[in-house]
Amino acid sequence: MSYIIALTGGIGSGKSTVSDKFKSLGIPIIDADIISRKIIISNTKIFNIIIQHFGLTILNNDGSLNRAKLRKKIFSEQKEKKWLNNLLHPLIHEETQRQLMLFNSPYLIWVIPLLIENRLDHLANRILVIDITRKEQISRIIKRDKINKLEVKNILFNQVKRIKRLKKADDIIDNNNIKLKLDNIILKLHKKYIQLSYEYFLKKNIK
C-alpha cells in the first residue's frame, strides 16, 4: 500500500497535464475517469443499462458511446447525473480499491475530479488541488471541448465551488499562468511526498 495523494480540481484545470508529469517521474497513477470509461466500455451489462436509460441518441454512428452527448445530458439534468453516479460509483470505488493494493511505491497519485463532491477526501493521505480562476476555466473548456458557455456553466454548477475545494487542499498548484514552470513545482512536490510517505510509514511501523 502506498501513501495516497488525491489530485483534484475543476474541469479544465489541468489535472491530466499534472498527473502525466508525476507519471514521468515513475509515480503510479490511478485515474477515476479512466476507470469509469473502461467500466462502460468493457462491462456490456453496464453499457446496455446506460443505453436503455438514455436512449440510442447518445451513441455514435459506430455504436460507441458519445461521451459529449452523455455529458450534456447529465449536466443539464441533476436527476440524470445522480442516476449515473449511483450506477457507476460503486464499481469505480471497487476498482480503485483493487488498484490501490497493487502498488508498493512510496506514494501514488489518485486523480479524482469529484473527490470533494463525493466526500471521498478521507480516503487520501493528502490532497493536491490544481487551481484556476472561473474565467480561465470557462475559456479553456470552450476552446478544448468546442461547447458553448451555457453548457460550461451547467458543468461548473454541478461541481463544488472553488473556495470549498481550496479549503480542503494540503497543496495547491496555481495553474492560471500558462508559462508556469510546472516541472520545477512538481519535482519539489515529488521530493516532499517522498519524505512525507517515509515519515508516515515510519510512524506506522513504530506503532
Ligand code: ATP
Second form
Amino acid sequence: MSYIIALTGGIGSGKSTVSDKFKSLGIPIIDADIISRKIIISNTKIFNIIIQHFGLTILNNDGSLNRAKLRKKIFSEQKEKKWLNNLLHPLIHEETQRQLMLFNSPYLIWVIPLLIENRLDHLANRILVIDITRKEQISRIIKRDKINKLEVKNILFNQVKRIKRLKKADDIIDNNNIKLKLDNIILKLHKKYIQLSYEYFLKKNIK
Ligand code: ATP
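For the form predicted in complex with the named molecule instead of the form predicted alone, what are the coordinates?
Shown next: the complete complex, the earlier chain at its head.
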C-alpha cells in the first residue's frame, strides 16, 4: 500500500510532462487514461459493444479504435458521453482500485484528469493540481493535437472550471511558464511526499 497522490489538471495542462518526472525518480505511476485504453483494447466484449454502438467509422484502417474520432463524438454529444461512461466506469474503477493497492513504494502518483468531475477525490490522500490559464491551454492543445479551437472548447466544456479544481488542491504546480524549473519543483514535492507518507503510515501503525 502506498500514500496516494492524485495528479490532476485540465486537458493539455502538463500532467504527462509532470508524471514523467516523478517516474524518473522511481515513483510508480497509475494512469487513468492508460487504464481506460487497456480496458477497451483487452476486453473484446467491450470493444464490440463500442463498435456496435458507434459504427465501423470509429475504426482506423487497421481495425484499431480511432480515439480522436471517439473523443469528438462523445464531446459533441452529452448522451454519447454518458453512454460510454456507464459502460466503462465500473470496469475502470475496479482496475484502478486493484492498481492502487498493488504498490509498496512510500507514495505513488495517480494521474486522473477527471478526478473532480467524477468525484473520485476521496480515493486520494493528497491532490496535486497542474494549473494553466485557459488561453495557454487552448494554444498548447491546438499545437499538440492539431485540432481547431471549437473542438478544444467542446472538450473544455466537459471539464470543471479552473477555480473549482484549484479549490480542491493541496499542492499546485503553475505550469504557465515555459522557463519553469520543473525538475526543482518536482524534487521539492518528492521530498515533501516522502515525509508526508512517513508521517501518515506512522500514525496509522500507532492507532
Ligand atoms: P492531456 O490532458 O491531453 O493528457 P497533459 O495534461 O498530459 O495532456 P502534456 O501532454 O504533458 O499535458 O502537455 C501538453 C502540451 O504542452 C505538450 O505538448 C507539452 O509538451 C506542452 N507543455 C507542457 N508543459 C509545458 C511548459 N511548461 N511550457 C511549454 N509547453 C509545455
